[in-house]
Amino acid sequence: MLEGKTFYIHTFGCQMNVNDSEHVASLLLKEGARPARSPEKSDLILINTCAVREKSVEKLFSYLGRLKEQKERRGSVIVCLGCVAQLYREKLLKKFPYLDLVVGPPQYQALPLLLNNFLTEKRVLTEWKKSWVELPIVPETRESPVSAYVTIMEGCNNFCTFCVVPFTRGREKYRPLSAIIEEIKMLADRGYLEVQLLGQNVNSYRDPETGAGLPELLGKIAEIDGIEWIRFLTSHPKNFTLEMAQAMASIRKVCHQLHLPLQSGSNRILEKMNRNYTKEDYLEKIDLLKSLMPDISLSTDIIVGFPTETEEDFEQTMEAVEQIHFTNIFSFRYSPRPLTAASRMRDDVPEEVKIDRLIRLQTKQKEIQLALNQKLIGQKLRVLCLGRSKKGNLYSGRNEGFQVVNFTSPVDVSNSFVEVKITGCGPYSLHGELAG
């Protein structure tokens, strides 16, 4: 039985590996079971792994082996959770055979269960499901007392041909309308100020009961009180409509803040990733959003070195992030994922050549972000401090754009909204002190 079993849970990944993470300790916390400090004192080490990058799974597989010698001395039980536990199966037995369970992200209600019989065999869960399946989540998991992941779809019906989350996590399923705003309003309850909703392509939500579109759910959740701020990702360019921007532009609570990749600024490298949309597309969205709400802080994925993608395609990509003036990018160069369609195309940008164009990409990024983090310097923000910085003894959290302010304050404000004023900053972040 898991009663009095201590477990750690380590995370690669992304926020709804997080959230993820924070359901499966749910599941054990409510069989008795006990989180750890560290794997070296835990009964039950679960992984929760990452497969849409070559690095995250590079880094699964040195973790692993690093508790080999774990394993050998205490006897944990070691799992394998996540996307590439769906991906690579009874792979990760063969090149692991001291890992016990591999266990893709539809099959975490039945973990328990596998748990509490002792592992009589090693067993391979990874079976899609092709409806909604509602995992409770407990307080004491959640990594925040104020701001909460909420996931109200999962999977994706898009097939970029870079992205393995199709393979990974299945085609979209959407968590009923009345189950999310249960939670929320339970969360608000419990002093929450903060919700962010996740899915892989948020914008294709319907509830499965009404047929709500994400404009109704953002509506519907403005309404609860103590929610003050809502985010929501990630968003697809090709599904981001007029509603969606009017909706954030309208509902108080909505941050005008919003994650939307763009991948590429050359037509013909999308059309080779299937995005469905072109760079004019994509600029009249922002120039839509721009319009409609001045202070929006935008964001993006941008991959570099696809296959057949020459200098100039790279080019039209700069020129996009110098017109758009994102606030923040998360940039990578181009691996192959298994299954992909890309994964058959023949990679032919050189490795130096995608590390040359990474580096340039960053560099611009960064003089952007601190032209516009400079642009602030002197204006007072409302901040939600989510406690103390690790840059020394200073307090931490972000405001409405998602930018990180550590600013100094000489009573303690965790865990509320605070304003602050700006007196310096970085590229990567603001820095300031709680306005009197």
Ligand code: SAH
Given for the second form:
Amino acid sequence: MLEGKTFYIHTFGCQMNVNDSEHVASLLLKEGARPARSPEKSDLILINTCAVREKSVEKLFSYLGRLKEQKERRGSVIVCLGCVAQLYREKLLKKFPYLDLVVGPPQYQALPLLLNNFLTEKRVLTEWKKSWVELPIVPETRESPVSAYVTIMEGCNNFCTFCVVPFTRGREKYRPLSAIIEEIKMLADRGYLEVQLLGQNVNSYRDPETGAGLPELLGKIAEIDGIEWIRFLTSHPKNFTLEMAQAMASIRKVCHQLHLPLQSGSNRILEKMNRNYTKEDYLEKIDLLKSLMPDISLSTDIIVGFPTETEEDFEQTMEAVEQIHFTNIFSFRYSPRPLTAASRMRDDVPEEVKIDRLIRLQTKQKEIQLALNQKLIGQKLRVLCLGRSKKGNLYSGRNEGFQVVNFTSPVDVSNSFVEVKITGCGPYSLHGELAG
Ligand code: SAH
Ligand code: SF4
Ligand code: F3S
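Next up, the form predicted together with ligand SAH in place of the form predicted alone?
Up next: the whole complex, starting with the chain shown before.
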């Protein structure tokens, strides 16, 4: 049924979902299907889903609810992919009977076959795979022509007590280093300038063939001509080693930028989260990183209102944030997730207290970011321009620290490296002009 049919993919969730959607689009293109601009105009609608927080699932359910009418009007085939597909399986079909297929991340390679026979095949496919499954990717499906996501591992063995990801992505599976290098060489040949290596826990990467770890992988990628910036996420603080910090500092192409989720500044809460580090361990790693790379840009994830979190625990998170000066924070109110250990604890922090803590944290962080950004005014920064900014006639890109830079330019500089003179800022972005 795929030849000549149109498809539309709606992606919720993290960068790995974005990259998975690029792979799924490649699989469909190879079968002769064509991308459509909107769901209304497509024969096949695929929704790639995220289960990480209660809110992500609520958003999905409201999206799926709206597709009922489309199903009735146009008879489109509707497919649910991603982490919610893996987690809820048959439950999704019960709740949304007009879904045709539910396919979890371990089974994407079966999608073309399933879609070609979907009326006779079973409608839920979520069996785990034990090792890495290589999926094709064609250039047309990548979101950017210069910056690419490259998945190097999938799954997680850590079982942080709040996190559903080990149940949606399974245990850690590592992609062979040779396949990663081959993909990045192909990207470089096509003019890609930046790669972002993806995995739930990239610091535990081990090449299944040679046992080489992330520092060696970074070294090999850096040898590829054309690739100028290398980033990776996400790093778990307990697996982030001295060797990694040294690799970041010594391999010129590796950006001085790191996302290192702290989650909480209270050792009591960190222990209940099963994070396997203390606030002191974390701060020690930050000091090391700052001593090796004084210009490093750090970002983090914080959860407020984890079960039993007291005002004093939260104050310790605030103190850590005030001390470290992150360039960006992703902060969330705790919500219990199915199958997790924390979902068996009482979710005892009242919602209004969670909201109050989140606002206090975000207000503090906003001040810190504004002050950090103001220090950059007057400087010239190297920026990878990714195109026009969402609003206005500006160009938009990222600096090495992964901060958003919006700037004016008399010529179209999309998809290239430029020098930008910073002339102003807000807490969430820098503004400037193309430096002559
Ligand atoms: N693999 C990554 C990302 C996990 S999900 C890592 O280990 O950091 C991204 C973020 O969502 C987490 O870092 C955490 O801050 C947040 N998160 C995960 N589960 C959550 C939950 N149940 N409630 C609120 N936030 C959660
Ligand atoms: Fe979830 Fe923890 Fe694994 Fe990250 S390290 S994916 S937060 S279990
Ligand atoms: Fe969400 Fe799955 Fe990514 S739960 S954060 S889409 S790994």
